[in-house]
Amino acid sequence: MQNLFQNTEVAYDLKKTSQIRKSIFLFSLITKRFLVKILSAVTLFFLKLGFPIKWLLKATIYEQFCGGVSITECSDIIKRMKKKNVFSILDYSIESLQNEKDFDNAFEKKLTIIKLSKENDMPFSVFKPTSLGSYKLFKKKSSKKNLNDKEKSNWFNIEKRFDRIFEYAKKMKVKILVDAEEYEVQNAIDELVLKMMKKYNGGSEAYIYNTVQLYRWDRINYLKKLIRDRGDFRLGFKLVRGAYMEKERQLAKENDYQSPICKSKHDTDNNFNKALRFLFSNIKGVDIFVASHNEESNYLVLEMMDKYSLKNDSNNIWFCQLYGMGDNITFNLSQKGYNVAKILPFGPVKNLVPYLVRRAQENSSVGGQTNRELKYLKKELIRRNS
């Protein structure tokens, strides 16, 4: 099985030759981390002047890691991948919201999409938890602070958001995972979505997961505290190594406090992989998103499912990457009959700008996974123009 990601003609099978030429030019672009640093500066700034540079940002980076403007827009792509066994989950990301009318708005999006995935066969959705509530008041709860009578009236708004949003999802069989964000304000989410993963994951199956984000050192510890402590429901993670590591050592070192990021690549792979071998030995009452882009670990969550006897298409075992990127993990995973899916996300591209900065700051910090992004694209070029 080690060479099972090598094989280009099956990952980019969905994509033209001038597709796959275009996203050569992209990760060549994103590979050079100061142009990438200037041009995530200036383009916020076009944007917040009102410069009309939607339509370039719609045919380049937004084309290469976004389904589309609207759902409609997304069909297409769905249909397409779920022919190669690969499912989409939508992600219509909004950030930045600041009050209790935007964040109502947020909500009654998420129950649409939660619908329309229901309807389209989609068995996961997903959500940013400060798109339902103040970015601020998640901050004060995390740091244990007292609240006021309205923030503790917001919280209470919060927390009902997100309990008709998972009371919806069960209802429809649809399962939902909740983002991680900044250290700032993961405590308070963490507490949040514990409490209802008690009140909605009995059963055999998860429909709550949290993300777990491995570029942080101490989440190992909150894994454990978590198995050790769990009663009679199940635990659902999301495992990622992190989107947010440049501006959390920024946050430690303005703030005075210790960062909570590993200090090297070499030490999240290992914090990873050690969370996936502590997870499988707890299988019983685990269900696991693997959410990675790194071939080495998942080479080892296919090793684990066989050290544990657990099938291919084992509904407690998921695989997942991003729209635009992995695409040799995804498509040949989703070959050998593994539970495959990929984040699609999508709405204005305004809307999505600071994703795309993230996803062009992450690839441009993480050298190796650019690199390997363009090789297995210039591999598969030269394949069909041999």
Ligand SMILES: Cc1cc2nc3c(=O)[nH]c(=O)nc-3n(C[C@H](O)[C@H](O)[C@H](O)COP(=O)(O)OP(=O)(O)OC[C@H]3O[C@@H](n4cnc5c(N)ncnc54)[C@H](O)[C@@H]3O)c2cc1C
Second form
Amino acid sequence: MQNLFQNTEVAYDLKKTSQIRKSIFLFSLITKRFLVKILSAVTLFFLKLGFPIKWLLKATIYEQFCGGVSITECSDIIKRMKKKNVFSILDYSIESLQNEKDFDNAFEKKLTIIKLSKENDMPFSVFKPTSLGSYKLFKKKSSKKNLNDKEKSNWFNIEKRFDRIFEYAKKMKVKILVDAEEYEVQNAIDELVLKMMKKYNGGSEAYIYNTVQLYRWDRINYLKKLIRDRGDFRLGFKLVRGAYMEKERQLAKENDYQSPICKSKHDTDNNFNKALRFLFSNIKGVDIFVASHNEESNYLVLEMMDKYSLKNDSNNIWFCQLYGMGDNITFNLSQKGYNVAKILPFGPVKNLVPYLVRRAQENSSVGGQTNRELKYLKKELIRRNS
Ligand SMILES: Cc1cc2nc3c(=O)[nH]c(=O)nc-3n(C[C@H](O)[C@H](O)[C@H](O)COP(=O)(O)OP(=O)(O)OC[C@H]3O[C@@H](n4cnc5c(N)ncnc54)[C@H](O)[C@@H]3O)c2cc1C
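May I ask for the structure of the form predicted together with the ligand now, the form predicted on its own having been displayed?
The complete assembly is shown below, putting the previous chain first.
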């Protein structure tokens, strides 16, 4: 299995040669860190001033990482990936939300997406907790400070929105992934999602997965505590390394607390793999959703599945990559019958700019990520031309 992810013919079967050339051009651009910095700033500035650059974004970076403006625009991609046994997970991006009315609208949108997911045979839906309530309130709740009456009432609304989403999702048999966010809001998210797992994760499969960021050095102890205190319900975990490293380090410095992030990439990788081993050793009560583009970690999952005699299509183990990245992992796994999905962001170009900037920055700052994508894309181009 140690060379499974090398097969580029399988990885890019859905891509035309012209698309591969375009991806190579794009990834070559975003390896240049200074260029990403300048382009991100210029793009945000132009958009703020209302310059008509959306078409340019849409034809380039948006097309690489997003499905389309609407679900109808995404439907071709969804169908084509499904033919390869890769499920799409629709991720609708909403602009910065301010008040209770905005959060109610976002909540309604989530319900619609769950319904559409059910109708289109998509087993998962995803949401970002702070799209259902104010970031400030999640932060205050996480700090354990007392809430005033208005905040208590707004927190009650957040709990209600969470509860109704999970209740509806379970009724529709769609599983929910709850995204992880910044350290300063994560405590409140963890506690609330755990409460919901207790309520909805009975039975042989988890319906709710909380996200665990393994770039945080405290997360192994957190997982151990959850497993030790676990009641009569399944724990669902989506494992990621974590997307806010630079911001977290900055926040810790500014507010004078110990950074929650591992000291090095090597430490993060060890933490991630340690978490995998630990969860597999408790697999009887746990469902694992591996969200990573890291080959070594994905190979480790295959090794663990083998060790614990889990079938490739065991309902308790899922793999997932972001649309536009890690195709060599996604499509080679799906071809071997593993459960695989892609997060498919969609929505108006303007709403997705922060997501695209994150993807560009991640690809330019994380050693190896873009080189990985480029290496496989170039290999496939050579294979097709020879
Ligand atoms: C399906 C999916 C869902 C996701 N959902 C979330 C989410 O809900 N919340 C979230 O925060 N992120 C999420 N992410 C992003 C994820 O956290 C990572 O940023 C991204 O996937 C890159 O990590 P990797 O495992 O793919 O592998 P790699 O490319 O091998 O690892 C890169 C990661 O390693 C860590 N790292 C890099 N350098 C250092 C360093 N010097 N010191 C310490 N650590 C370092 C960082 O976390 C960096 O992102 C998601 C990713 C996927 C694929």
